[in-house]
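Only one chain is given next, in structure tokens, and it is the form predicted on its own.
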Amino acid sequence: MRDFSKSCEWLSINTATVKKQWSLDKIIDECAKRNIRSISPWRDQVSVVGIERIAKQLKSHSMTLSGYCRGGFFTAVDAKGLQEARDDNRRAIDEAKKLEAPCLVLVVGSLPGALAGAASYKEIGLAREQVFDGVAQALEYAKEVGMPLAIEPLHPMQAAERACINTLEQALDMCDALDPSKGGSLGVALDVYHTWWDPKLKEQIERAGRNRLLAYHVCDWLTPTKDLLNDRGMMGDGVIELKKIRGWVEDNGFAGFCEVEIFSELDWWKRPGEDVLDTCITRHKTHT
């Protein structure tokens, strides 16, 4: 397993993790000020700024990505809502590809009109079907420019309102589908706050393999957790055995970087910009 003791050469900073702190171009900035050498931008946040400064200022850190966040949520509740998601992917995949990503992380939604508080539909096999067909297209472009494609399996918790594939062996089993060969085009976000406590983690990972684990996402699940979505630790401060859990990933492949990725709204986002990123270096030299 590699030694990110001594340096912070293996970290990306997901740019959530400071988002209420700073606008983009900030992040990037302080980052670079702290020899953070990769990050994982936000679509809004790309936005706000506007993607061409933003391209700009990663060269002239010479900054790279760990993942761009993110594409998905394929389901509606007709072919016009479908559409505009496909469309939507379209963008983010051609967003990725002008950033240069490594892969565009897909989140890939479930019950149209849950995160609003009522669902248009209550059959989730029906949301599944829609989630499947929607990576399938969005793959067929995606490979034309080049750009891989990383579904990230989230908790249970959110099966309803974010996603509707919920274990790594839910979302290889779609790669697996669509993606037979193994080619690179398909593959995994493995965070860990969503599959820590997944008992087939290892085997899963094991799996996968190195064409598949394409980016890796940390941080800690706390106890109690307080809010299920904005109540993430940072590493160290919960029970995920995040040691553990990296060596099952390098073992079988994996050499890119430990992205933090926190969402707090009752710590972490409330703190300086300049004390979070301070903590995450020190974090991931000792606990990740």
The other form holds:
Protein chains: 2
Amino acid sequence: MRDFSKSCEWLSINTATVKKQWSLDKIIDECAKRNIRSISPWRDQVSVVGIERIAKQLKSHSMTLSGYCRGGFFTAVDAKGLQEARDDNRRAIDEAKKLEAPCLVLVVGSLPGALAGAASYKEIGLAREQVFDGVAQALEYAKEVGMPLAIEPLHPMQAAERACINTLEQALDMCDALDPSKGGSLGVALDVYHTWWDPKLKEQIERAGRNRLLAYHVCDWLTPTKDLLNDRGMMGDGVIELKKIRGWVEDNGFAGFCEVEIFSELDWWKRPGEDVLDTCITRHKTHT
Amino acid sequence: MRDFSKSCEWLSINTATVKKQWSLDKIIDECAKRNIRSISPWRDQVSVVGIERIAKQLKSHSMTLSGYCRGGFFTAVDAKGLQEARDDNRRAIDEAKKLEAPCLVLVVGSLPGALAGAASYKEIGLAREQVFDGVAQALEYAKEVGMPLAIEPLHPMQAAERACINTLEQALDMCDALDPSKGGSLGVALDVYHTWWDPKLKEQIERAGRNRLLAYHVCDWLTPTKDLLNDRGMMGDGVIELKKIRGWVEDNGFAGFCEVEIFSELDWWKRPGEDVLDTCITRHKTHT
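Mind pulling up the form predicted together with a further copy of the same chain next to the form predicted on its own we just looked at?
Every chain and every other molecule in the complex is listed next, the one we just looked at coming first.
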């Protein structure tokens, strides 16, 4: 297992972690100032500043991406909606390519309309079929341009609104069906927040192996957790066995960045961005 | 599949559903008044009124139990804590027997102290081992007195605080290890709230079959869900495919009560108990 205690060589910051404090260009500068050499930005943050400018800024700092957030949301109530989702994923793939991301992270979507509080249908099996078809179609284009897709299984508490892929096993089943050769074009983004509870986590990480493990996200699970979306904890403040899980992914060939992704309405989004980044660095060294 | 549209013959009320409105004796009377012929009471509610009185009252109404809530919380930081948990489960089994419950529902527990906000340890694997041992020991006594134990897999969002058994597959693995003969002494309480999201739900219900399906709980999953514990919905108000899942359990031999269990700080606990019970009856007929 790699020793993180002395540097932040393998730390990446998912830029949602300080999105309430700063615009993306500022986030990049603040990360560079701290020798953080990788980020994972969100499309909406990129769009505010402009992708050309972000691409240039990243180059000037020799900063790489650990992933690009995000494609997905493949489900819809009608053919028009499905087509819009597919077009949007094509654009996401192009943007990821432009920014030289190692993968596009997919939050696959679930019951259409549920995120707005009114599901248009309740058949989660249908959502799963639409997601399968959507990923298959996105994968064709992604292969053409050479952009790996990373399916992110989301915590089951997000199963209605954000993703109907909820376990690593389920994500890997889809990978095996769509990309049996394991050539690196399709894999998973493994986020400990979504998967730490899974009794089959170790077994499925072993199944995933190096070719499927495209991204690794960390934060912590707080007790109590006060919100289903935006109450993630800083590494060390919760109950996730971070070093144990990192050991499992590294034992199976993962050698990439540990990306810190914290959505925290109640705590970290309220603190000065400088403190958040400094704490990410410290906790990366001590707790990740 | 049974036709529920004309009566509430197979409706049971988990008494937590109206616990903020009424004491247990009042709940029993109000259920009897509506021809609800089964309930599933909680130990703390029984204890307030007194178990002898509750037993007598149930008999006088010819009311049966669909389960008894609950045993479990088997984990602890030391031998003393483990022993206390075992003693308490023995008492729970005795109470269930006294009330002639068909099963004792087990919420197995997880990281000790997490429920109070400070986990004494983070090794969920250790919690799972302690739970395995705790269930094994409880099962010995339960078999002696003839009280089936029903392991309830809890939603993964409860994995830190309340139960480290989080999928039906995991619960059935434990059942198979501890009771390979499937003689009816060990099975599961299947609650749609905890399991609706599971991509393996249908497959694992088939695996469970009649001898393992000891209880069936319903409510609904709201979008958005505002609280991890107490924001359950009334059947029909959320996104769970209630009839589809009931079809699966009945196809696999389940012929018992549909037990309504709604924890709802924000809505149903604030309404008059009469309205809650009347709505349970209506929705049982139309949506369950």
